[in-house]
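Taking the form predicted on its own, here's one chain by itself in structure tokens.
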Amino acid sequence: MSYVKDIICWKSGASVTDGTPAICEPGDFPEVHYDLSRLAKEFDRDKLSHGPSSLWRYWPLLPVDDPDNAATLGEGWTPIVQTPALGKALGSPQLVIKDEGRNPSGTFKDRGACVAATRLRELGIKTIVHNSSGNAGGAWGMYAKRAGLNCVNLLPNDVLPASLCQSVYSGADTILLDGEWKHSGPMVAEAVQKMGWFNVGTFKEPHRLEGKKTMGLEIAEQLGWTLPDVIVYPTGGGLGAVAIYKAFRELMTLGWLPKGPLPKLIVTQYAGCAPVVKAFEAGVDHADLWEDLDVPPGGLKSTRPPGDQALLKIIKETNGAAISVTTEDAIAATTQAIDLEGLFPCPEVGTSIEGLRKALAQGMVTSDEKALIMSTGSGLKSVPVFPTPKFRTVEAGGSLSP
């Protein structure tokens, strides 16, 4: 049984019909609302802990009829590590990480594109279509299988071998773009209005962020029903940190979380696609198109990020920040927590690492606040990005002695 009560545009309040084409103006995007006072009634919060280990554990705030019937591989419920050195290297004695690597496809894409699936199917939905800069093409490809839907993925023509190979091995219908990536989203736009296809991008439907938003329901339960001071997201769309900061309120309107201040939002960019720092330092409400695209290939590859005002809005509210990282910065910061924790984000994490960095040596957050880093995804989707390693070679026979 779902607890939604309607779907409406974030912005200007208008209503949207679920499984039809949002209405919302650029800038804008449609938002699922629910019964949240009947929802209160009827759950209690304690039942979660005998709910599934994955995200579907939270299934009232999400908006499927059939949870049961999930186009499921079994995501979320991904683990918040400690991380006492990288913290201590950095100047953040408090820090964790939650590794979204740990996810089906590698990357927190999956939550998404669970959740849009398994409701578009139930739909009727049949073809979907999207832009992506890879870690989502790989997902949709698995998801969109495992729901029975048909999917087409336009992505970039360096997009890296893991997100290739799982969206073509999926069945989904890949295609690269020989071009620049801003004109994805436009041929996106023109393929939809000629084939009648469903699309799927970033803030274009309901769904995807609801997934997305089971991040922040796991953050809450797993630091027991606490918030972090300080949550450091890398950001391209901005769905995920939009996503995580709706699933807070919720919880604080339900009476599962205290009421109080919202985590200080610290989100972080490439310099080579910066668009929302550009934004942020200049005090405006929007963020204007990026130009001058030069990042690695995996994400962090919006050029107008669709969500741009409220995400923007999250950082003022918060008193948070956005900070731009330099390619190689990322990738050593990157490799820094390799080295230090053994885990193995991706580059992306890279700018938050480093974005962290900059953060406290500029006094935006302390050293005793408690800091949350978003590890998107692993870095074994993106091991091309990274300088080859150096190792020593022995014939056979012969001695590993140093």
Contents of the next structure:
Number of protein chains: 2
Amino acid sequence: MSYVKDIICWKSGASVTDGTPAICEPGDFPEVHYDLSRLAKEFDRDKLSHGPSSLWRYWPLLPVDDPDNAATLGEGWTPIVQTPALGKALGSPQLVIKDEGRNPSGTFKDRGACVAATRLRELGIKTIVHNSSGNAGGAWGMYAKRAGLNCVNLLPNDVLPASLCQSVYSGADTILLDGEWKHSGPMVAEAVQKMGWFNVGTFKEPHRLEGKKTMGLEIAEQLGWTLPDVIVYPTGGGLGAVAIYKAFRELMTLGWLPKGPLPKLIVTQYAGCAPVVKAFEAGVDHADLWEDLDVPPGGLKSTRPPGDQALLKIIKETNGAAISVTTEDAIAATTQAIDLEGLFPCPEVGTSIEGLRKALAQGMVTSDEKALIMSTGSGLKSVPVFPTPKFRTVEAGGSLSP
Amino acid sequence: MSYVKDIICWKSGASVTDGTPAICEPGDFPEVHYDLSRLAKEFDRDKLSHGPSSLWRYWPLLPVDDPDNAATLGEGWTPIVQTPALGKALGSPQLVIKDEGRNPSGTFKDRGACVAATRLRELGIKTIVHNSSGNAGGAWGMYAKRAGLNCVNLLPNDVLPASLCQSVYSGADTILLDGEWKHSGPMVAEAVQKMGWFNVGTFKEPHRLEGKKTMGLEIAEQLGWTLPDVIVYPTGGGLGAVAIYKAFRELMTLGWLPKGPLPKLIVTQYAGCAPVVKAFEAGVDHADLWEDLDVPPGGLKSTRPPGDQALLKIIKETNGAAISVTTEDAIAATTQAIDLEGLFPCPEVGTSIEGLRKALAQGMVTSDEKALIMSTGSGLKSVPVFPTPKFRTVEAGGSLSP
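For comparison with the form predicted on its own, kindly provide the form predicted in complex with a further copy of the same chain.
Now the complete complex, all chains and molecules, led by this one.
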């Protein structure tokens, strides 16, 4: 049933055999190509609305033999929420936010884990391994269980309790790294060599990218087959943003989206781990290792983002930008958004809220452009990162009057 | 646009003026009635599938003047997840779980808060107040903000950090009760008298019930306009379960569901707060005040459930039951479900998982009956309640091999 044509390295063009260890060089990655002309003949865009309220409505654009094989918890098809009050405060009155916190484990990581776990089960893979700052670890624990795969999660020792619980209770072999996070990638590579496990780390295999691509498919469909002018994305390894733009390009090739300029991509990072911002500001086409990691527990810990080259290329092509935001400003922007809209995003999203504010101030984005912020996760994943909340206390029988 | 005919007290039949303080006696509650014969003529069931992927697809069965007024974050339309491994372990092979943790604040409370906040804004209400063990407090904070209402949340002093953050950061006046929780209701009543605030406590007004009713509407639509044989529901005040059965009855009256027996209702409570179970076992039609509250932080803290009489009536009519489960067994059942299915429910749901196991063992439910457990909230709301997770630690450069 699959429309997959081949899998090739994005840069070198080398052919990749599905389910085998990655052969693409660092900075390169395996990418799935589809037979889009056959797909356009056999499948009509308007059929989508009869599909499930999950990312599986897009099965013809996913790399699985049969959507009935889906290891599903009902992921994706997250809402785009109107945010006029926050938009007004930022100076971007048409602002909307796509709430990825509504996925099963609470973040967008579920999309990649779900599609990849489904495909890896089809391929007969037994054990997967990767390093994750936490959210992908939670998602992979849950979806590996759903697909019947063994899961080994290497997590940092400041991993947030929510992700740790998801990983441990879903039965993943959960390992905390007692040391600097930049050592985690090589340790996974060594385990892959020694144990024969399958590496599902960022850009190491092609299927997570395909799962995350559904964010872009949903943006287009939910906006009535149009695109926003600007997408603001909190960026670690770069997989999510690269995936969204792959979706837009496939939709244009299919004729499901009118051909036209792609949205400006504004990627945002914490100032304490901003390798993409540093590369963007230096005008170079790749990012170097970020030595001094200083970010709060949670995501955006990628010290050597494997998607750097693809990401910087999209930023350049779309006249976008990469912007860094201090931890303090990101958290303040997050609590401001909660107070203005009643949404409850995680602090990583605050880099994009504050980043959009900066982009508007610097004229990179204008107030008449329609901006969409990707709220990559729920604040429920990051409760300990929020400032101590202020409340009143009353004794039994006391008055509630202010 | 509304199909509302009138609002009357469930038991006494006294007429209620919308937006005024409750006049129904304790044990009674205001209930919305619709002009279902007009609705059946003007609106076709099959139109629903063209509506939004949220509870607002059911606007003709909601008590608002105009669905465009919705104070929405995209709530409801949560998935029903297949759970064959857990079903097999429990002896209920057709078991499914509806995942209410996928709502914006992480629990089913969003449904009631969303619809009620929308309606109260239409009515010009300015400030709402209620007592909540935490989840409704988080939901009301977010939806009051969304609707532009002032919100006063009285919460217990063991409220979980996630709910506390949602309440405080969404701008609710957040008050912790330093004393026994059974005093909270009278304190809210006194504040209503003195300050003129609107009480949105459980069963105090009719709109939360209508919002929660959408759980029942979704169950019917998502199961292809059929019902399961058994519904298992973790029960505090009783609003959710009563609402689900109101939905089923309205659908049968409309002719959207075939007339027939309603699902057996199995309500479950922690053994440390089981007033409904005590009443069920004693064969009486109402619950007494539960004096010695002993439950973990989170929901199911209702010491005098205001829906007791309606709930016990449904249990009797459907040949159902009320079952209590120790905290220890509920938490163990929750972690078992995570380990078997990759779902991540809150421990309150564990009362229903373990409760179903007990119901099967006692012959109240049989293995050939199709059971549906309502997973009322996400484990992300309750991270501190889970047992300390077990993991391995490795040093930088160390081996990941077991």
